[in-house]
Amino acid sequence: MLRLPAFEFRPVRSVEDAAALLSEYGSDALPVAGGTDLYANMKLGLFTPRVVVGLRSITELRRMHFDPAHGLRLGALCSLDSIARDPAVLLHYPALATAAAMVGTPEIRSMGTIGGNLCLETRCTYYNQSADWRKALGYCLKRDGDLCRVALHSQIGKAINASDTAPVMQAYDARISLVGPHGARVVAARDFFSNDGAHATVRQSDEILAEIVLPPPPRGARSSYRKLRLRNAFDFPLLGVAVAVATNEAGACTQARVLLGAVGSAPIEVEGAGALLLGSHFAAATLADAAEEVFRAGKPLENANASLLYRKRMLRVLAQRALEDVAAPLR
């Protein structure tokens, strides 16, 4: 049985608190939510951290509100099981209803949080095994290691981002704001997330995800969200496709972005497949030949349970069928 290492708990009740308390014990300390990561990660010797800052008694990052004029809020730690559930997530963002809904258990998604679920850190079959495994090896970039197992002589680390919610916020064009000790910043989900699977986040150690804004569905909005996974109960996922768009009054596409998940270090948008979508009515050929792009376009990292080749064959299933779920209304 892995046992978590020893440490120290230390909750706070306001960000301000959680931020200044990253910043005294520095790489010594990490952040936890609902822990549903943490603690398997820490289990398996990834992360030792001496001091853990608990953040769930802090009250304002549960809050989630949604205005017709400006859009949704999200507290970082909202669960993931409110989210699946809230009546105008499932109206206004149903990928993103969609992707909650799709994490872990049951169990799992009412501890997990929408924060932790986009600071979740990358995977990859050569590291999130145990320490002596890792031992064994050798180790790589990601911990202790000096080369990455699944490109060696790449200079970055190739784990996988295997978020689900991580490409469905960069499809909404969502809006995540950091907190730390000398104040706070926004950034955008794009930039949000690192392409160095070293390196999950550009989220400073000492600071906070503390708040996701989605900006207002626009006119004639769509969107939906497929997920490849061996075992549907629970997995995280082999790959997955976020699509958004919105309409005209005559039914024409005005906008659209095509997102892939936990097949690079940070989501891909398919910005080929997006591009065939504007101006077009969603007719069959259009959608068959937007999957093609995407298909093209991803490239799968050899570092997932499953083979390359079914990874890079599914692309076009799951992309054909997420852009049918969003055309599917508008015929």
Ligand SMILES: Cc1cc2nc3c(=O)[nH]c(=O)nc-3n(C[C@H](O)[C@H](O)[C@H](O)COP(=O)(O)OP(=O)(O)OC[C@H]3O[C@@H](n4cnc5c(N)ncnc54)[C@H](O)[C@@H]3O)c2cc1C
Second form
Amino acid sequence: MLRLPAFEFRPVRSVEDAAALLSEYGSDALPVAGGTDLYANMKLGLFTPRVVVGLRSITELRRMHFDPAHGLRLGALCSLDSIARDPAVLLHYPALATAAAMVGTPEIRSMGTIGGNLCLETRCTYYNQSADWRKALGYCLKRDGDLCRVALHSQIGKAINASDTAPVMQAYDARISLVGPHGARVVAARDFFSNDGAHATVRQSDEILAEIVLPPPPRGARSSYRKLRLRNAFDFPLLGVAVAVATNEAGACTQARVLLGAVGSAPIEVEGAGALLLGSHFAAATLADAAEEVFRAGKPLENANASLLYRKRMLRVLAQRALEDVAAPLR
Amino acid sequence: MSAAPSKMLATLNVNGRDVTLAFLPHATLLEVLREELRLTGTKHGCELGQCGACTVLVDGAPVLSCLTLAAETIDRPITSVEGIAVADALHPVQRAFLDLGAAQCGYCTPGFIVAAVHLLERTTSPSEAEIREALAGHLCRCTGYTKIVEAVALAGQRMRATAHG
Ligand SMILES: Cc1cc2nc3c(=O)[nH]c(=O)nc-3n(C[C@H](O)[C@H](O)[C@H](O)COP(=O)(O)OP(=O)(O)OC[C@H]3O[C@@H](n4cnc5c(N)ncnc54)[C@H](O)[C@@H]3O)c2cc1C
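The form predicted together with the named molecule is what I want next, because the block you gave corresponds to the form predicted alone; please supply it.
After this comes the whole thing, all chains and molecules, with the earlier chain placed first.
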């Protein structure tokens, strides 16, 4: 059997207790929510914490609440399955419902949480491997080694952020609240993910991701998430494209964000594509130009289970489809 | 390094019975079911969450026992494949798997059965797409899935007939 390395398990009932324990043990402790990412990584020897702080029983972090004035508040422990099925999410934030429904398998979605999905460890073909495999190759920057095998001269790790909901949260301009031993802070999704693949996020080791707040949907809001994966039954994304737009009474675009997932170490916004949509009425030619801009600007890191050329070309296809999703009902 | 962690004593509710036993705090539910309770119906496959062979129900929902700590299942009802049949009567899903030959080597079968039972608890008339989606996390290297999907549909049909008859 592939077993977990030994650790002390410390379940907690409040965010404050969790932050206090994490602060007490420093780098020797890690928090766990659903465990679907952390325990798999621990079995591969990627993490060997002395203490694991169990967040599961912090019931206040399971709350989900929508109101039109304040938007959607999601406790970090909401399961992906509960988000994918929630009527308010389906109606007002459909790209989030789609992304949550496309994470892993039904089992993974009922165990896995939104907080864990946003803190998902970055992934790489040289990293998500058994201890023997990594030893044979000589390890990498992210664990036990000192160079990045994707880019040998890079000072930072080039693993990818393969979270399905990360680009969507950024497209919706979500706010993420982190609670540490000395209080709380709120970080915009666009500042939450770290560009250094060695660290997935800017969360400090003693902070807990407590809540995510999505602003109320703007007037004429439309959004979509499209995902490319090797197997449609389930798989991590080879690419993800999230699009969120708003429109005025005349149907013209007043706000547009186009985000790419699984392309870089953090979700990547293609500002040029958003700029092309602004003021437009989503004419076919505009969508094609915006998709072309995604193709031009998107530079996938070469570390997923598909060729770089294929992923690069599929960027245009996926972007085109996501743009058509938001445009269709408006034309 | 600190001293080797010691076992904890706890009560788990497995297949309707409370059992008090000792296990390591970092033991997975899969390890405790198979190695402490000798309930070897639950299989270990990839042990990384990718194959579904170790699926059991916790609080009525399917979970991967290879990625769940036993310590996190205290006070929550656990159903393994051994708890699916009622007394000596096979569950309609098990019956249909037998009748249609939906198991070949059988290694993945317990995981499929548990996931299928969960699906049919929510609806006894799932579409083929719903069946395939509910079983998406389960790998079978023998059957090609067709017989499995048919067996789940048949089980649902029989459950509907019994409910109405
Ligand atoms: C077979 C398989 C397929 C998968 N497919 C996908 C996929 O298609 N798309 C995808 O996005 N993911 C996928 N995953 C990864 C993972 O299952 C999901 O991302 C899931 O949402 C992780 O949530 P969790 O609660 O289980 O996280 P955990 O494993 O509990 O935690 C993940 C990380 O986040 C930290 N963490 C968790 N919660 C908090 C918190 N509240 N505050 C601070 N830190 C926290 C943990 O310390 C850990 O580093 C897959 C996993 C498996 C095993």
